[in-house]
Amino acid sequence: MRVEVFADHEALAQAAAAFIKDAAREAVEARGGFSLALAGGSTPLETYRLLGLDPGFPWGDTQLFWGDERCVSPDHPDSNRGAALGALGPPEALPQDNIHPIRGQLSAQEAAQDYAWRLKGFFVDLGRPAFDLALLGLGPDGHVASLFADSPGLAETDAWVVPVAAPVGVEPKVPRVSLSLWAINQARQVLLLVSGAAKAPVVARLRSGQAPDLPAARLRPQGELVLYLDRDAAGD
């Protein structure tokens, strides 16, 4: 795992946007397109805003996916889809057909089945969800996407997408849909974005290597795992 620490949230967002743009250019050059799984939550929103304003980003060759979603309508304040697209713009250069959201307006079971079906259609030639880059946030309890400590999605070795019951200690308390850990680990790269002092304790546990029980500690992408922190999240 490569770890980089930035002065504040703004510097983190700028570095993350540059990282994503570089990954996009490399993917387009190597494979003719860029598949990006977006993270939910508030941490990546400034990164998305910066990307949406970048006229040099290869939006026409980019396919957008999501790592997880809350089971709410797309216009609900808790929708990962709505928040990400609102922050992105979305840019005019991004074709509507290149946006592949999780349909949170469905039940968790229905949305998981629908998303898995569409992912398998997109990645049919590879037989696995080989995102060029998966963005993730980190919860104070160490969860990533909507994979909590007791999630069956952590042990899955076959399902690409899993329904998730409403979490007890994490807001919002609504059912969710998430990529399985196996699916996330098929990504060529994973970029984990963490901001704020509230995350410092779990970051310390993750970096110590002494917390194998944390969902985030089980990330094993096909290529590089990168952890971007702001100074508050890095702690001491």
Second form
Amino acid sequence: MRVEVFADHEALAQAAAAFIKDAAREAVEARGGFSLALAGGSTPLETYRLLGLDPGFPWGDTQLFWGDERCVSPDHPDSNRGAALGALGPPEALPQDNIHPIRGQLSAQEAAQDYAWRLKGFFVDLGRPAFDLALLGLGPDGHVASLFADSPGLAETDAWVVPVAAPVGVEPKVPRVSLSLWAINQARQVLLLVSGAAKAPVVARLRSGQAPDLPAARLRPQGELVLYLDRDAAGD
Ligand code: 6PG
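I would like to compare: after the form predicted alone, may I see the structure of the form predicted together with 6-phosphogluconic acid?
So here's everything in the complex, that chain up top.
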């Protein structure tokens, strides 16, 4: 896992936006398109805002997905879809057909089946969810996407997408839909964005290599796993 530490949240967001743009350009040049799975939560929103303002981003060749979603309506403040598209703009250059949300307005079970079906259609040639880049945040308990310590989605090797019961100790306490760990690990690259002093303890555990049971410690993408931190999250 490659780790980079940035001075503050804004520097982290700028570096993350540059990383994503580089990944997009490489994917478009090498494979004709860029499939990006967005992270939920609040950390990546400034990164999305910066990306949405970048006229040089290859939006026309970018396909947007999500790593997880809360089972709420798209206009609910807890919606990852609503928060990300709000932060992105979304850019006029991003075709509506390139946006592939998880339908949080459905039940977790129905939304998981619906999203898996659409992912399998998009990745029909490869037979696996080979995202060019998957973005993730990190929960204080070490969860990524909506894969919590006791989630069946951690052990899944068949299901691409799993319904998740409302978590107990993690806000918002609503049912969710998440890519399984196996699906996340099909990505070419994973970029983990972590900011703030509240995450310093879990970041230290993750970096120690002494907490193999943390969901984040089980990330094994096909290519590079990159951890971007600000100084507060790095405990500096
Ligand atoms: C979610 C996210 C979740 C998030 C972490 C960090 O739907 O809640 O996918 O995995 O990335 O909980 O959240 P913050 O960035 O808000 O700290």
